[in-house]
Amino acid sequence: MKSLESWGRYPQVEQRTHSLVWRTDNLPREGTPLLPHGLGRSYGDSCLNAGGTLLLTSGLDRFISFDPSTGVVRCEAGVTLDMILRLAAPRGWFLPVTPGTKFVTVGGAIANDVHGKNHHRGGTFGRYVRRFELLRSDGSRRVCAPDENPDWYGATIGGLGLTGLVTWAEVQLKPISNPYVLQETVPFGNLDEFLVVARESEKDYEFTMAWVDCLARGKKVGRGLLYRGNFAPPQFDGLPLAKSHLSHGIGLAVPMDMPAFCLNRLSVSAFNWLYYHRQNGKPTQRLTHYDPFFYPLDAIYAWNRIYGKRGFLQFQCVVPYDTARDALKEILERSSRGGLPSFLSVLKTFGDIPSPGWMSFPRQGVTLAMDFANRGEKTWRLVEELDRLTREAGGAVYPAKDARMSPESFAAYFPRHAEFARYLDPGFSSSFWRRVNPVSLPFSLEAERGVAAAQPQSLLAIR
């Protein structure tokens, strides 16, 4: 049994580890639940499998094929976004849609159907996804496409690896003339402000975020600085740039977990007066590579270590349109008033453009992610209640960011649960699975709680 966190170091729980190394082999018989695995970036438990198994697929990294006429590229499972990165940015192709970090597998980006700063224009990544072939279980293989076992496909894309392990996949990219970004940054005062800003900003600019002071209170709840951006057109091609302005990779490190204290309320909101003051209230623009516009964090190895060894909790919610000023003011007032102070806060606007997976996150709205540091019963009490204040404004939780969503609150999130449940594979099971699906089942309730788990009388019994 090995200790293998997810990005958020949060919960702590012990499983079986498999290595996966050739596509074509078949999946162990060990009596446990399997889980496929990759970089563990999933920030709660939807990654983990507490006293079950999880199948690594980082040995699934090879190329199969790449059309440079064509910008489709199909590679195993546990090829990165880096990796399709550097094999195609050279060659004038970009991925369609991309999340935060590029230390990201495509098998992950399926199983969670991420998202990034474009969904308003290009939705989710599994709109991009051509096919991919699904291994069970049972041994059988097939393959899955918007017109090839259509089902398995909407069950797979945003299904949290529990259909099945993909081993390979297709990926249409876009087109771009060269690697740079023309960015723009706006500071706005308020909550209402970002609204009024981002909506605006949809459309002309192809890619929105924005940074959130959220220790701001009274008529200054919700300030923060809009990022948004283009790519640059081909007139900016070979153009040198700044060497503050590029970044290929990691640069700086966090050596060691962070003691507790670091992040107090004093710090952070020291912090946020320092970065929204930075821009002296006014818009700057520049050109910058893709790496910092779109990667910022992942110059920063292991970042996570800043929330020391107990970890950290994120939340992110999507509230619609009509809910959003008071429901998004609410949360971040409840989460200014619990003193837990959130070190990096960012909303984004969701567009109506529908992803093809069943169980997908992103709905047309505004999301909110707030990270918080663990601090036991206090923090847990807050991410509970933020759940409950989303629910109440119709909105819903995003599961690879989640580590307490109540299984109430996940049958209101997503309404085809009980019709995605019928494509779960009886012999995949996750934490976060049993935690909002819960069953009398001593082995999933034992093992999650760090204890020697016993065997399960079945695999049938924990899915």
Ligand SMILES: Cc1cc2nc3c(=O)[nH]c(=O)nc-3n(C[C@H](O)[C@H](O)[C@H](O)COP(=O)(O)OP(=O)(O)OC[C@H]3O[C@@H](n4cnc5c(N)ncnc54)[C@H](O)[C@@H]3O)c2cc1C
Contents of the next structure:
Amino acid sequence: MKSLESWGRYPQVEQRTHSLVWRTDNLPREGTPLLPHGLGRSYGDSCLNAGGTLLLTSGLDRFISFDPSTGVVRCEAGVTLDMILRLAAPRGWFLPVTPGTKFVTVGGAIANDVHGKNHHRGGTFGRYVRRFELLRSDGSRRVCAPDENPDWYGATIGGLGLTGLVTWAEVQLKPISNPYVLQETVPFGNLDEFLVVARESEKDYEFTMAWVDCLARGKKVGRGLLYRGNFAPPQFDGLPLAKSHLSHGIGLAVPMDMPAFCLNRLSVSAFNWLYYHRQNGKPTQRLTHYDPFFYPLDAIYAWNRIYGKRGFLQFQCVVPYDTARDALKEILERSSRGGLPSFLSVLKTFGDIPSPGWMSFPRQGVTLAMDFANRGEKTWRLVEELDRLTREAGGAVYPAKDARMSPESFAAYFPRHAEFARYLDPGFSSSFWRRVNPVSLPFSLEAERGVAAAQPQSLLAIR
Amino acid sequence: MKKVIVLGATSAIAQATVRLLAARGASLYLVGRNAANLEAVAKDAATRGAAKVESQAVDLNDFNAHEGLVDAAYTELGGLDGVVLAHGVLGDQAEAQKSWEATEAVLRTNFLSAVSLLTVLANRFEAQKAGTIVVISSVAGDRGRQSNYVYGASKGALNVFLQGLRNRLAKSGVAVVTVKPGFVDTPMTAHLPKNKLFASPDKVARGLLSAADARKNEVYVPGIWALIMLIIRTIPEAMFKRMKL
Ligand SMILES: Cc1cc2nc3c(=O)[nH]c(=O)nc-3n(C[C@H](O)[C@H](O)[C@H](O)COP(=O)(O)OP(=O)(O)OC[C@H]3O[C@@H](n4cnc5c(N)ncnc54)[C@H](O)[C@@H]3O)c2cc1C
Ligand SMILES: NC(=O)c1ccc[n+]([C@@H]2O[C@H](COP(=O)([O-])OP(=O)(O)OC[C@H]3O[C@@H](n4cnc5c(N)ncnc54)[C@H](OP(=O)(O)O)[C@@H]3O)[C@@H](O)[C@H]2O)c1
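Could you give the coordinates for the form predicted together with this ligand, as opposed to the form predicted on its own above?
Everything in the complex follows now, all chains and molecules, and the chain you saw is the first one.
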């Protein structure tokens, strides 16, 4: 048994590991449930498998082909987005969709059907996955594409690693003329202003996202800075670094396990205040390399350790436009009132471009991501409360960033879950999956204990 | 090294080396015994920028194939100026103590097949008066220990062979580089619990290539092993034989 963590370092579970080496190898027969594990950049328990075996995909990191005339790259599922950028960016190709870190694998990007700053224009990562191979625990292999095994294709994109192992995939990249982004920063005074600026920005900007000041209250709830940008036009091609995939070397390192008191309310307030006021409220435009634009956190190695040993909980929801204003206001107020400020909070709008993945998280509306230092019960209750608010607003919570959503919420957020369940690999499972699908017992727990109406959540302890 | 034959190209350390060579735009002739795995390595190398990649699937314990293999590499790449010899097996010490067959299998793969291949290659390189021969040996060859002396003997014998070869080829301008890795996190050590002394294949590959570029004689990778092995070699035999190592 070896302890491997998710990015939030919560929960901590015991599980075996098995390193995959060749894409043609069969899956191991361990007798316990298997779960693919990429770089563990998911936060909660969707990349964990308590009591089971994690299939480590880092050895499946070979390229198979890359055509610089079409931008189609085929690679093993453990290849990271960073590796793709190193290969493709100097030759004029960029990721069609990228999350806020380049240290995720292609397999992980498919299994969570990740989204980026361009969701309103480009949709999710899964839309650019032309085909992939799915290896099941029965030894079967299927090539899946929109026109070949389309049901397996739809179930596996956003399928949380539960339909089998993706061994390789083919992704369509998108052309860029140079590695620069023209970026503009627009401050907004509250949530209403955000909604106006964000929707306005969607028209002319391929990339948008906003940082929100989680401590602002009252009329200022939801104030923050909106970043919007486009890849720079060809007249910038000649600048230095034009052939580079990196803007700088390795950044700062966060020392091991900084104590949790680094994140007390005061320091977060100070950080937020500085961050908010440094722009003096005036919009500014500047040219930047794509690396700091898309991956500011990657410059700080192992930043998740800033929360100390107990880790943190991430929460990301999306709510439809009709309910967005009130629901997000409530969510932001709850979290600032709870005395558990979020260190990094991000707002963004999602467009209506559908994903091929049945279980895909993004849907039209406004998405909010926050993280909370893990202070035990108090934090869990807050996150559970935010989950409930999201459900009531007709929204959804992102499994890749979740450690607390309830089984009812899961069922409500992912209406195709029953259909999806038919495509689960019987040899695969995850801590997340067991949590949101608690086993029904042949007897009634309430009767057993003689207590009144226990919530199904009380079965969560059974793993 | 611009035109390189890689023997045991499916080894984790060799793969990491192949990637670095490919990124430099080298031409590669890859040899391994598993055709599917070899093809995966070859495609990766081609995608990462190798000028040319050819491969041949062959069991390197088939000594009769060695001459033809080298010929093919010369023909396909239009010459050779580098060798990376990486194939090897760890074997099972307990098994080897019980059976000569098991012992012989380790000596055959790690020592004899290397000697056979290097006999052919050394003569070519000597004649062309140029080139770099890099062989992956091991720290285990520095001193025999009860826990793996059969493997250690195969690498120790290899080290002595390489010393002689280096001595012979020095006047022809051919470098012979003995690379001695410590613990490396590869399939060969998958069964061992990992500790801080384990290096990644990539780190070893970088050390290997910088030694090749500098035409060094013998290198320990990572460098800390030079110190560790110095200590281990210095312990008097009278004491050493009583130690549990
Ligand atoms: C700083 C930071 C910023 C982020 N920003 C965003 C963002 O903007 N948008 C967004 O969508 N996400 C974002 N994320 C989340 C991250 O993109 C996803 O969690 C991603 O899936 C992680 O990939 P991974 O390779 O680390 O996979 P893991 O976290 O290890 O695994 C994720 C899932 O993929 C499955 N999986 C992995 N490999 C395979 C395979 N070969 N076959 C089948 N299933 C597989 C696993 O079983 C698991 O269910 C961010 C994360 C961080 C740390
Ligand atoms: N890992 C360590 O800790 C360590 C330490 C010191 C030295 N070394 C040395 O480093 C070298 C590379 O090993 P590694 O760590 O990269 O392990 P590895 O991945 O297991 O590589 C060993 C390779 O040798 C190949 N091979 C074995 N017998 C062969 C044969 N008869 N014909 C053709 N190929 C054969 C294997 O091929 P198959 O895949 O087809 O079996 C495998 O690809 C070896 O010489 C090893 O002794 C390793």
